[in-house]
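Next up is one chain by itself, shown in structure tokens, the form predicted alone.
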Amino acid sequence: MKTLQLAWVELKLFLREPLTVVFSLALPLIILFVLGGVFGNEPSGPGEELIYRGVGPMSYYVPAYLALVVASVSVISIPTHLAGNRERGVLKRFHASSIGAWEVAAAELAVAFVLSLASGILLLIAANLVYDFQPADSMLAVFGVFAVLVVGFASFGIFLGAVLPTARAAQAVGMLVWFVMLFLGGAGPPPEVLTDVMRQVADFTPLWHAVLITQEAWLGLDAGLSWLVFGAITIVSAVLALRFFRWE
């Protein structure tokens, strides 16, 4: 009950921050429309270079942007909010009220899930109204993957918020990580046009593996070892977040 109450308070505080609303709700949607206007949804024809893993651009990008939505909330908003609460002494007061680090983490996870779900639904509604793309093989499987992504990215975001000293630092690092993931992690240029070096960097971004496992559930494309890699990132992030969590 204490965790649910804390999550409710945190959600209201999140919604008062304009950056959260812009990045979690608006920006992924804007970028999706820009890419849709540029690339359409025609797959590669016979004799043409195979891009977008052999499917239409929008069929590729819609599940990829579901993963980006989760990354937007967790990598930018959570660290900034958590570090800001530390600066303002909010975490110190939580600690004085016998609230544990795991309860704060659980509340942040709950908020990330609610915001990501709202943004994901908005994205799918808008995409369905504007574009023609391949429907999901199983929306139940997609939802299950979505929940896994929230846990993974939220763990990573809580880790950043735990180790970065100020809200400004957390915002700067979070945005840098987000833009690197956007351009190299499968949600920007088609992966087939990236250089070998860029692809090697992409292999180290959690978004790339999140995109692959989301597309596996949505399109039936093979995710390879991405489940294991994303799971490892989730576990390591969660352990480090609780290990280095600071109240003040």
Second form
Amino acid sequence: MKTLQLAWVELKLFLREPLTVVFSLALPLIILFVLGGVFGNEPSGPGEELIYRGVGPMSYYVPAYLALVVASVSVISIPTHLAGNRERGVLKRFHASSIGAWEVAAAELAVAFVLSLASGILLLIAANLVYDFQPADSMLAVFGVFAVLVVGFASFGIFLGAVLPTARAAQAVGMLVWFVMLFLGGAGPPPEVLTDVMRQVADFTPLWHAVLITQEAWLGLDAGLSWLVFGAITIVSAVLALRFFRWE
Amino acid sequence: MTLVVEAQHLQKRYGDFVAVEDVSFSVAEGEIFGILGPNGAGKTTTVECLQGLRKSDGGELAVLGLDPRSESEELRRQIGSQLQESALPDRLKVWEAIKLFSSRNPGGPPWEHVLEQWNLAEKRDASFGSLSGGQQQRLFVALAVANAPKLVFLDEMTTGLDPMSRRVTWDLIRQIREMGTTVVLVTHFMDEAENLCDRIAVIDHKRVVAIDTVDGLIEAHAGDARVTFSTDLPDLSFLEALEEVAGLDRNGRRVTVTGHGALLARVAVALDSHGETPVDMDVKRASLEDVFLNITGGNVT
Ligand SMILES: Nc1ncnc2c1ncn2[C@@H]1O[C@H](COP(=O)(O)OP(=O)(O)O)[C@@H](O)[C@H]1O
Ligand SMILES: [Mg+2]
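Alternative state: the form predicted together with the partner chain, after the form predicted alone:
Below is the entire complex, every chain and molecule, led by the chain shown above.
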């Protein structure tokens, strides 16, 4: 109950930052329309080089963007918000009033979930209106994966917010991580066109594994070890976040 | 007399840097206890150790019978605090802040009551960032007592406030005490300590250099009062002969007499008996400021 109260307050605060809200909601849409406009939705034909894992670009991108939406909220907004609160003494104020680190983390998780969900639904509606793409095998399974992604990326975001000292640093690092993930993590250029080195780097980004497990639920394509890797990233982030959490 | 705070030989280092060397004092239930000292003396570090926000490196501490090192969670639930460097999110509304903080202690008053009690009802929907400095301090006071604590720590409440808001904040602090709550007040302002505190610990260079009531401190460390007046009398040796007079300084018509006890009355009577009744006679009793200058050797900032 007390935990929910902080979460509710944090959510309201987030919605009062119009720029952040617009950014979180609009970014995936912009990318959807730009890349959709460029690539259309024709699968690579027989004899052509295999691209987009053999499905149409939009069928590939829609589940990938769902993963990207979650990553955007958690990797850009959460670290900046947390580090900013530490820098301004808000966290110390909370601490002095016996609010626990768990509560702060749970509040961020709740905010990440609500925002990701809103952003994800908006993305699906927009994609449905404009593009033809393969429907999800099971929307329920996709939602389940989505919830797992929120937990994983939020832990990663809280970890970044816990170790980065200032809001500026958090914003810079968050953006950098986000761009690297966008370009290499499967939600930007199709993975088949990346060089070997790029793909090796991609293996270390949470987004690449998030894209694979979302596509598994959506398109029925095999995700290999990605469940395992994403689970490991989640647990390590969560443990490090609580271990290195600083109130000031 | 119940002691709510007991600190013995508190020591705190940041890395190799010693911020608090040796601080001991105790605070009795119901008093406003002042911690006075120049910037960098170690006041904030001291009270943050007492609140369990930092871990002391040495000494014995007991706050409300709890050990701030090992029972900090429980302790923080029972105390109220206003931190020197802290803020709330700019867009957080007044009522949201009070509701959030008063939910921390199930035994506390309803948050609507806290809002009324501290005169914040008309500001309930204002966001923290839109409040004036004085209003923010009013909110911080309300938040400090929102969980009905027995003890509150207030760190530099009036720094940066205009004189009017300072007075109002002083009244708020007195109001806390009238509720029966013990107050530990950290300040670097002499007048604030003098006006509010029952007892004061003066901290300088990481140590407690004196603890007493305001009057006790003045008595012990700055006994001299100072009487000034103008006169044309050429010979004032009759004043120097008075038992109460310690020194006399003349600058043209202007005379300054220093001394103790009933200095003003004695000097006035003696002047009168020599046919002199100066209209500009003035007395300045020693203040906490003099105490401070005497025991710290200056450097008030
Ligand atoms: N977190 C910290 N890390 C390192 N040094 C600190 C820290 N906080 C305070 N200090 C240093 O400790 C000394 C005492 O600081 P503080 O307790 O804030 O003094 P005061 O409240 O009396 O002004 C100062 O020299 C200050 O620079
Ligand atoms: Mg201080």
